[in-house]
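Consider the single chain below, provided in structure tokens and representing the form predicted on its own.
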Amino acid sequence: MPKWLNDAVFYEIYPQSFYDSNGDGIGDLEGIIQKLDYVKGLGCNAIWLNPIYDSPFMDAGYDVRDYKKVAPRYGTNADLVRLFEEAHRREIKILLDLVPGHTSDTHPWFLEAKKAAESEYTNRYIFTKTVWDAPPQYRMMCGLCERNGNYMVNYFSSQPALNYGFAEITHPDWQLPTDHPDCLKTVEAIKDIMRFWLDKGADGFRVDMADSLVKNDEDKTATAKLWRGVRDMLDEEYPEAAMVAEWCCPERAINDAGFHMDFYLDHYGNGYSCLFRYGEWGDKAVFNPNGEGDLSAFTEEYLPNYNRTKENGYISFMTNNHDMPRVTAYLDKAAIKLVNAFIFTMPGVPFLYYGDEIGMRYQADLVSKEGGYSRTGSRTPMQWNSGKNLGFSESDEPYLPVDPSDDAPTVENQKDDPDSIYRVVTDLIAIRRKYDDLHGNGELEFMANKGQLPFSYRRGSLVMFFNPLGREAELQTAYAGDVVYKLGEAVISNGRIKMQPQSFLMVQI
């Protein structure tokens, strides 16, 4: 296990939207280099960088055309190596985004695989036996190749699925087992890509759709076995390299597959949703001030997962990511401050999405850009100052429009505001990194009465009290001590704590 993860706080950077250094309207690697001191100033000591590989950008770079080449719009391979070096000089680690489930349909592997003539890449992707064979349970693209067969895609039509085999063979005329030599070659090709970038200075990978590789793998056992083999390679050759999974099943991803971290997402209507997002929970999100939330919807799911995985890896909360509406679409400023207090005091390895530290807004109804669709509104340019395009770019045509509101939040107008989300985020990250009890997988004890609100939890000598309700409330507590941090007002007296609406208190006992 890489030791540096225990004290890691990640910052996710969407490269095309972060900072444009050359005025072409698109963020680039040089722009990230120029803002590394800003990232360090937040207290973050690690970065997750969304895909920077050569791509036709049908899905914002998650359709890779060349895994070993930086997309020219971001710079060169040498620029990425320089980013690694400059980040490391500031004691910042960098994870690249690994996309192992599919490639672009313009990748050289696929251009060979779609030909009628057989080659070493014929089984690199999943093709049916004939063009007339298109089973409805799979996403298939039909009649687009000279090869007599249809190919499976993972998501968009431009993303043919790489072939890692099938756990259950239902069509033996074209489905291969996971131990077929050609499927094993696919695994080795991904390891080769990982080694390529690790040798150049990368500190690991966030793995896109990590649970999607082996098909007909209902319980994901075969996929987990595949990743365990990758982890074995890392342990032997790159023991300080880290992997975080987009899986949202910590026991499978961490204990079985060997990932060091697993994202705790809201993709599946899980406990994350009931905390911060309305979604299927309606108005019953825990941090919604209307008071209809139930913490047990979270704790009954999360705590068993935490207890079963805490010796082997980390469950990672995130403020948001590039695939979700920003939390500003759901909660008000006071609630968002409490959300950050929760994320940065819970166990695991937290991830801060660029712009969330200043309360950037989700821009609904934007025209889709590079396959973003509803996600486009969370991918708008970082808002730095009051200048042109709010400091993102000098171009007349930026990658996406910035917030047009007169009160658009920027780093410039938020960083010195004592009431800002920026101040809360940076304060909490500093506190997290100061106290060992708030690192990694330390002690955690929830003290909630059947999920009722307010609630509290203890991490070693630190106790966190939350009142997410829009009204004053009290709760019993056996703990009192020195105040470490607070949002709003809260007073502990005679075994009870009286808390103002939407307040937070951290004490050291």
Given for the second form:
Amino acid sequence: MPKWLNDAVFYEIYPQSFYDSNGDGIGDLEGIIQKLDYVKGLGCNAIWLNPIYDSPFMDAGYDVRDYKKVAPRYGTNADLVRLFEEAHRREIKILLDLVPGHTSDTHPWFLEAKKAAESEYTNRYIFTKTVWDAPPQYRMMCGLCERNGNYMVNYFSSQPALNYGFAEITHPDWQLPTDHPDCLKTVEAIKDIMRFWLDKGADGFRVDMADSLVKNDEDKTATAKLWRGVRDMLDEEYPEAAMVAEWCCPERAINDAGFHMDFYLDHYGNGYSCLFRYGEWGDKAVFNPNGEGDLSAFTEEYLPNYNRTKENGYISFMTNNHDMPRVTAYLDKAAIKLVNAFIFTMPGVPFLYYGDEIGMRYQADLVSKEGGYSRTGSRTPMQWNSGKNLGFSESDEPYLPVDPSDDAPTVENQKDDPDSIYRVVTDLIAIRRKYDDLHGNGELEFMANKGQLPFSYRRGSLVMFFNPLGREAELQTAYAGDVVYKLGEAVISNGRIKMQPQSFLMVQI
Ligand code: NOJ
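How about the form predicted together with 1-deoxynojirimycin, since we already have the form predicted on its own?
Next comes the full complex, and the chain you just saw is listed first.
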């Protein structure tokens, strides 16, 4: 287990929207290098970089055309190496985004695989035996190639699924077992890509759709076994490298598959969304001040998962990512501050999505860009200052429009404002990194309160109290101590804490 993870706070950067250094309208690696001091200033010591590989961008780069080449719009491989070096100089780690489940349909492997003539790539993807064979339970693209067969896709139609074999073989004429030499070659191809970037200075990978590799793998045992082999490779060759799974099933991802971290996401049951987003527009979320939320959907799901995986890895909370509406679509400013207090005081390894530190707004009505669709509104350019395109780019045609409102939050207008989300996020990250008890593997104990609000939990010597309600409320507590941090007013006396609406208190006992 890489030791650095225990104290890690990640910043997710969507490269096309972060900072455009050359005025072509699109963010680039040089732009990220220029903003590393900003990332460091947030208190983050690690970055997850969304895909930067060569791609036709039908899915924002999750459709890879060349895993070993940086997309020219972002720079060169040499620029990426420079980014690793500059980040390391500032004690910041960088995880690339590994997309092992599928490639672009323009990837050279696929261009070979779809030909009638056999080649070493014939089994790199999943093709049926003939074009007349299209079992409806699989997502097949039919009649599109010279080869007499249909191919399976993993996500969008432009993303053919790589072939790691089938756990249960239901169509023996075209489904291969996972130990077929050609499926094993696919695994080796992915390890080869990992080594390529780790040797150049990457610190590991966020793994896209990590659970999707082996097909007909209902309980994911075969997929987990495959990843365990990858983890063995890392342990032996790159023991400091880290992997975080987009899996959302910590027992499988961490205990079985060997991921160091697993994301706690909206589509993992109800737990994450019940905190911040539950109900169509968050009206049943725990942090909604209307008080319709109930914490038990979270605690009953999260705590057993946490207890069963905490010895082996970390569950990662995120403020958001590039696939979900930003939390500003659901909650008000006071609630968002509490959300951050929660995320940055829980165990595991937290992730801050770019722009969430200033409360960037979800831009609901944008036309889809590069396969974003409803996700596009969370992918707009970072808002730095009051300049052109809010400081993102000098171009007249930025990648996406910036927030057009007069009061659009920017780093510039939030930095010195004591009431800003920026201030709360940076304060909380600093506190998290200062106190060992708040690090990834520090203890956690929820005070039993049957899911009711307010609520409270203890992390070693630190106790957190939250009143997400829009009204004053009280809670019994066995703890009192020195105030470490607070949002709003809360006072402990005689075994009770009295909390103002939407307040938070952290004490050291
Ligand atoms: C999950 C990624 O986060 C998302 O952005 C992408 O579209 C799909 N996987 C497909 O790769």
